[in-house]
Structures are given as structure tokens and as C-alpha cells.
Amino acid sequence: MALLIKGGRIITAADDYHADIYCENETITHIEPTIDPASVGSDVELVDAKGRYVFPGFIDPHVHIHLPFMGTNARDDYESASKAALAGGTTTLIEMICPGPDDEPMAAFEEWFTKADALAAVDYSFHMSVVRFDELARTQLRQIVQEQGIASFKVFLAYKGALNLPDSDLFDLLSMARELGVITTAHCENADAIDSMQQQLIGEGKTGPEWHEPSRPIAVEAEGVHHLCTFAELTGAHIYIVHTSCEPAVKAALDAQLRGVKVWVECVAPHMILDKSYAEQGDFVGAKYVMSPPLREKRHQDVLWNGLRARTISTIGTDHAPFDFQGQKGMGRDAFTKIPNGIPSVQERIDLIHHFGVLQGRIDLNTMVDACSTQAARLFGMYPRKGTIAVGSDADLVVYNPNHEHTLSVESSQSKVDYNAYEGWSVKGRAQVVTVRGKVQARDGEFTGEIGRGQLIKRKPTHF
């Protein structure tokens, strides 16, 4: 069935005009002032989009979905993220694939792909993370690049012993990486520091969530971009700082591109909302809060709108990590090392960011879709396929309300995990009608579409 989107105002990162949309066999083919639906045949689902915004479908650049960790897996599968990533305006997910140190990497690819295949109702696609740096994993590697359609690594500078890459192998993974044409995304921190520092407040006695912050503060993660962009200096690769969380670190990556150095930073919706009280609160409710890098001092969040206003930090994701808090964040009751990290976000992720920075006025409707949408697609391969709204790009759509108020729940969520952090928090903003490839696939929050709809996008590496 053909899909006509009547009387909205379209917003792309660089456009805001209004006109019509008309998708045939999944993308869109005609965008014009006005369209006649009777000019389009029978076969048509009409959409009224008047008083509301259409926006390319969103992309999460950085999610969790089968996520071993700590001794236990995230709590969603692609059904749950897919519906919940849907209910927020979410059309695409590019979710870390991360395997264990002795894990042969097209061995961890086949099990990401087959636990996405069947039930994702989002299209999707992977950065591969790279944790052991042997002639297998080298040869698989490629592979993975080159058939597989993944043209994007993921590396940790922190998590000692399980994720971490010593120097000599990331600094030979990087010059890979450039002769592939591929962007390395970057986990940066210092883990020799963060597990000297960790082991010390145990042993005080220093046991809580609240501790977690201390145990990895700005300046840890500051010196691991600085260390990052050394090396990417030093071999010519593209890289993409994830979850960049304060000023000092965000400043490092800035004055690396002033260098020269080809890099890009990434913000994520926690760090720009929630600060460092939340992970502080009693009775081990911080423990909801624990991700890593940790939450900051509140002044820090003013860096990163600002950052995404001036448009020198590119994205905002969300590092969606969805672990219960009863029975799986409980874990590290005796010790915040043992606390399974993250903060659940990828379906509340839009309309926090409409409500807090277009809405008070910290960032524009245009800045929006482009680090929520168009710097993901170009940074990653699928630009513009994805992250648009033009004749020949995928009909990923969302029809948004931009007045309609919410209350933020766990009720109301569509992942699987027992809380929410944004729980009874009041925002105006919702995405009304979401498509995938021309199809509709939620509703006002709700999912209507269906599952396994959504396909894998193989990407061509461009950053040579």
C-alpha cells in the first residue's frame, strides 16, 4: 500500500517549509505544495499531518540490546527495543555488537544478526566492537567490513581485562581501519586508572553508587579522548567519541580537530538531562543511575547543548542499556564495581530533547534532526538513504505532535525493564505516526506495525 502524508511542516536539518509526501514501494518518490489523493489511485493510506511536524525517522547511533554484562544480559530483545525505539520516533538502531575477549568476532556478528533478524520491526545495523586483535580476528574483521556491510569498529579504553585493547593493538586497529575506509567509534576513558581508583575506595569502604562517579572522574575521561586522537593523529583514522560526557573531554576533542585530527563526538540523552544527584540518592535508588561514563556536576550539560547548538558535537544518542533494577542493578548492593551500567533512553530520547532544548529554547527544530537523524546517517554510511526527507530516501517518517503532553513511566514504556529514569516527568511533544519503509508501525505511542519488518542495512565504509 502506497503511504500520502497531507499538510505537514516538514523539518530536515537544513529545511522547514511545508508540503506533502507521497512513498511508493518503501521510499518516497513525490513531495510536492500539494498533492490530490484522488490523483494517487485507491490503494493509498492518508495520513493528515496538519499542525504537526514530519521528520526523517530518527536514529539511535548508540544502543544496547543483547548485551552480556557483568555476569547477566540486558533486559530487552529487538521485539521490546524495537517497539519502545518506534514509540519515541526511532526508525533505525545501530546497536554495539560486543563480544568477550576469547569471542571470535564473526562468531559475536552471527549472533548479534540472528537475535536482530526475526524480530526487529526497526531497520538496524552494528558497530563492531574489536577486543582482541589476533590474525583472526584481523582476518574476520575484514570480512565482517567487506561482506557483511558493518563499516564501523567500536573500542574500549576502560573495562580492564574484559574490553580494553592494550596500544600496540589499537594503535595497528586504527591503521586498519583507515586503509578499510571505516570510523572507529570510541569508548574513551583510561581503564588502568579507573581500576586503581576503584580498588581504593572498596578497600575504604567507599561501597555505594555514589562512589561511581569519583571512581571515574572528568579528568580520566578527558585523557582518554586525548589519548584517542593521538593515535588518530598519529595513523590518519576517523573516529567517533561516544557518550562524551564533560567539558574537558569535549574540549579535547575539539582542539584535536583544530589539529586536524579527523574526529567526531557524540553526546547521549542522560548526560544532558539527568547530572550526577540522581546516581547519589539513598537507599541504593542511585544505583538506577550508574553509567559509564558517570553523570556530572550539572554545569557540564550547559557544554554540551551548547556543543550541539554550535554544531561541533555531531550526535545524540542514548547508550539504551536496559538492566532491571530489582535482581540485575541489585548485584552491586556490596560493591558499585558490580553494578550492571546503564540508563534506559531510546524511547524517551525525542521528546526529552524536543521538550528540553527545543522547547526552553537551547537548540533549534533543525539541530534536532540533524544529530538525532542526519549526522548519524552520514557519519555511518546511510546518509541519504536515511536521515532526510527527499524523492529516493527510505520513507522513514515520523508525524509529530509537537503539543501534546505526556508523563514519562515505566507503564507507559515499551522496554521490558522494571523502572524508568525519567519517571513522572512532564513533557510536551510526541511522535503521533511513525514508518519504517513506508509502513506504519506505531501509533501515539503505541506499536501497530510489525514484527521482523525491519532489515539490515550494509553500509559501504567512506572515511578513507
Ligand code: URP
Second form
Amino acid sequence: MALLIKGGRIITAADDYHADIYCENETITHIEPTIDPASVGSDVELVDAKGRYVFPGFIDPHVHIHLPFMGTNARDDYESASKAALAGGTTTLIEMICPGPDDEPMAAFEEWFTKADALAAVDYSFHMSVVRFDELARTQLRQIVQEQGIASFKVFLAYKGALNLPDSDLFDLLSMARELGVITTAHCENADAIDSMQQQLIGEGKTGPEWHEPSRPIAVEAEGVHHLCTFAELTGAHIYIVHTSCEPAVKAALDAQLRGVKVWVECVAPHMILDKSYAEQGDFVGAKYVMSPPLREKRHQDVLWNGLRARTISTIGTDHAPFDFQGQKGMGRDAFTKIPNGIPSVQERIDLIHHFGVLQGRIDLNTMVDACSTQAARLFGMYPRKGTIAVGSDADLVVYNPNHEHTLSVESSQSKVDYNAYEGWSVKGRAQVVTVRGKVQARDGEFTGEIGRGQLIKRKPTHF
Ligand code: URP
Ligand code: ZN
Ligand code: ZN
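Can you now output the form predicted together with the ligand? The one shown was the form predicted alone.
Next comes the full complex, and the chain you just saw is listed first.
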């Protein structure tokens, strides 16, 4: 069935205008000031977008769905994560493949792909985490890039003994990424410094979630960013710093940019909206807000918003990592180091950014689209198929009601996780109609689409 979206205000990263959009065979085929419904035949779904924004489908460049981590596994599968993403206006997810240090990369790719292929209702791709870098891994990583269409790696400078990649391997991996034209995304915190500080704090009986932030302070993150940028400077690799949380980390990346390092910066919704006082709540409630890098002092949020407004910070993701409060977060009652890290936000991201960013005058609508869709498409090799509204692009569209007020809660959340970090918050703005390649997949915060419709978006390396 074709799709006609009439009377909306189209917002892209650069433009803002009124027009009708006609879509056929999964793509946008016409954008015109007016398209007469009588002229397009009868097998057409008509969406009235008067008084609404029409955005390109949002892309979340940083989610975890299948995540074996810290002795447990994240709660969502592709069905629940897709429903949550779509309810919130996100039509493409880029998930981190996070194998263990003994796993073969190709087996890990197959494991993650099989899970997504069965249940995805959004389009998706993966960042391939590199946790081992022996001869076999090198061969398979090349195949994953060249044959499976995965054009980005992920490295962890953090999580000593679990996901952390040693420097000797990091240098060689970045050299290979440079040669392949692959961008390397990175979690930048110094694993050894964190390990020492955590042992000391636990030894002093400082075991509650409020000690998570002091165990990985801003200097540890800034050092991690500087460290990776130095390696990128030496190898010429293109790098992308994920979930940047604080001023010194942003500054380390921008300093490197001025030296000529090809580095891009991501921030994620929890760091922009929540501060460390949430993780300091008593009765172990703070565990809901334990993520890494940790929630910071509120003053850092201004730096993130200002960086976005100046477009020196490129993207807003979520780092959706859903672990139940009951049972899973509870594994860390006697030591904050055992609390599974993560704050689920995939459904809430766009409404939070609209409410706290656009409506409070911190960023404009074009910047919201740029950071939540266009830049991810550009950096990760999906543009202009994704990330914009143009003839020939996939018909991934979000008809958005900027005036709809609603309350964020675990009841209205489609994720399987048992809490909502934004419980009871009232926000303005909600996706009214969400399409993936021309088919309506969600309406008014509810999934109405087809499970399994999502496709792996094969990407080509662009970072030469
Ligand atoms: O706390 C976080 N960020 N959990 C997910 C794993 C990661 O570091 O991205
Ligand atoms: Zn991370
Ligand atoms: Zn993550």
C-alpha cells in the first residue's frame, strides 16, 4: 500500500517547510506543496499531518538489546526493544555486538544477527565490538566488514577483565580500521584507574550506588578520551566517542579535533537530563541510575547542550541498557561494582530531547533532527537512505504532535524492564504516526505494526 502524508511541517537537519509526502515501494517518491489524494489511486494510506511536524525516522546509534554483561543479560529482545523504539519515534537502531573475550567475532555476529532477524520491527545495524584481536579475529573482522555490511567497530577502554581491549591491540585495530575505512566507536574510561579506585572504596566500606560516580570521576573519562585520540592521531583512524558525559571529556575530543584528529562525539539522553543526585538516592533506589560513565554534576549538562547547539557534538543516542531493578540491579546490594550498568531510555529519548531541549530553547528543531537522526546516518554509512526526508530516501517518517502532553512511566513503556528512570515525568510532544519503509508501525505511543519486518541495513565503509 502507498502512503500519503498531507499538510505537515517537514523538519530536516537543514530545512523547515510545509509539503505533502507520497511514498511507494518503501521509499519517498514525491514531495510537493500539495498532492491531491484523488490523483494517487485508491490503495493509499492517508495520514493527516496538519499542525504536526514530519521528521525523518529517528536513529539511535547506541543501544544494547542482547547484552550478556556483569553476570546477567539485558532484559529486552528485539520485539520489546523495537516496540519501545517505535513508540518513541525511533525507526533504526544500531546495536552494540558485545562478545566475551574468548568468543569468535563471526560467531558473535551470527548470534546477534539471528536474534535481530527474527524479531526486529525497526531497521537495524550493529557496531562490532572488538574484545580480542588475534589472527583469527583479524580475518573474521575483515569478513564482517566486507561481507556482512558492518562498517563500524566498538572498543572498550573500560571494564577491566571483561570487555577491555589492551593498548597493543588497540593500536593495531585502529590501523586496520583506517585501512578498511571503518569508524571505531569507543567507550573511553581508564579501566585500570577505575579498578584501583573501586577496590579502595569497597575496602573502606563504601559500597552503595552513590559511590559509583566517585569510583570513575571525570578525569578518568577525560584521560580515556585523550588516550584514544592520541592513538587515532598516530594511526590516522576515524573515531567516535560514545556516551560523553562531562566537560573535560568533551574538551579532550575538541582539542584533538583542532589537532586534526578525525573524532566525533556522541552524548546520550540520560547524561543530558539526569544528574548524579539520582544515583545518590537512598534505599538502593540509586541503583536504577547506575551507568557508565556515571551521571555527573548538573553543570556538565550545559556543556553537552551547548556542544550540540554548536554542532560540535554530533549525535544523541541513549545507551539503552535495560536491567531490572528487582533481581538484576539487586545483584549489587552489597557492592556497587556488581550493579549491572545501564539506564533504559530508547522509548523516551525523542520526547525528552523535544521537551528539555527544543521547548526549553537549548537546541532548535533542525539540530534535534541532526543529532537524533541525520548525523548517525552520515557517520555510519546510511545517508541519504536514512536520516533525511528526500525523494529516494526510505519512507521512515515520524508525524509528531508537539503539543501532546503525557506522563512517562513503566506502564506505558514497551521495554520489558521493570522500572522507568523518568517515572511520573510529564513531557510535551509525542510521535503520532511512525512509519518504517512506508508502513505504519506505531501510532500514539503504541506499536501497531509487524514484528520481523525490520531489516539489517548493510553499510559500506566511508571513513577513508
Ligand atoms: O552503563 C552502561 N553504559 N551500560 C552499557 C554498557 C556500556 O558501557 O555501554
Ligand atoms: Zn559504554
Ligand atoms: Zn553502551
